[in-house]
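In structure tokens, one chain follows: the form predicted alone.
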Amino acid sequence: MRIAIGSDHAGLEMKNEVTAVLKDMGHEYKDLGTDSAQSVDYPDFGEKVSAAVSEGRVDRGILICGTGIGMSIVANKFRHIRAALCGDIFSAKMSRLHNDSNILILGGRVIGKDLAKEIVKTWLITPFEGGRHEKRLKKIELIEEKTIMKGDSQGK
């Protein structure tokens, strides 16, 4: 699996822990920054990872900021993105089983590194269940298309 990963300064330490998990699991990953503890703006890195997933250059993405909230807002602005902020293993599993999430968001200042590693492992190994959940994802896609078309017709 090809994975893009990114963080701001508040998520840097956790990002380094997570990349070790990706490597151990044998996944190909692209680290899109930051690589410094110096203060940076999370939207810059959220955009890079989300665009890579949205455009199909990678299969999935992982984003980390202080709480995960900012990265969640950024990621879910992109077409075909189903980003899930997960602070526990059950949510990570369900985000894949029922929502086919393609970006995992973590709060670097909210959860510990050991829990983060378990969340990542669970998220990566859990398949999308399909079935009745496909119908729901199609409805989300229709909402996305209507929203994009409405924005286009208003010159946005």
Given for the second form:
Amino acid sequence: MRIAIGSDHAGLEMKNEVTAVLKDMGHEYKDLGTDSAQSVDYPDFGEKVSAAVSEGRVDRGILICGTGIGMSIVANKFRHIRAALCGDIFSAKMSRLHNDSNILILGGRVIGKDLAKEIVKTWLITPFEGGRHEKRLKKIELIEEKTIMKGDSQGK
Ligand code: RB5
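Swap state to the form predicted together with D-ribose (RB5) from the form predicted alone:
Entire complex below, previous chain first.
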């Protein structure tokens, strides 16, 4: 799988742990930064990873900030993005089975690194269940289309 990963300074340490997991699992990954402990703005890195997934340049994305909340807000602004902030293995699994999540978000200051690694492994190996969940995802796409049209008509 081609995976883009990014974080701000608050997620840097966890990002390094997670990239080691991706390497071990044999995934092709692109680390889009940040790469130092210097304070940066999470939207800049959230945008890079979300755009890569939204435009189909990679299959999935992983984003990490302090709480995971800022990255979630950014990622879910992008078309075709279904970003899931997960702090437990059950949610990570369900976000794949039912929501076909394509970006996993972690809170580097919220959960420990060992749990984060297990969440990542679970999220990567769990398939989308399809079936009745397909039509729900289609409804999300329709909402995306409607809200974009609304923004256009208001000249935004
Ligand atoms: C950075 O201090 C922090 O605000 C950021 O990592 C994140 O938690 C925002 O949602």
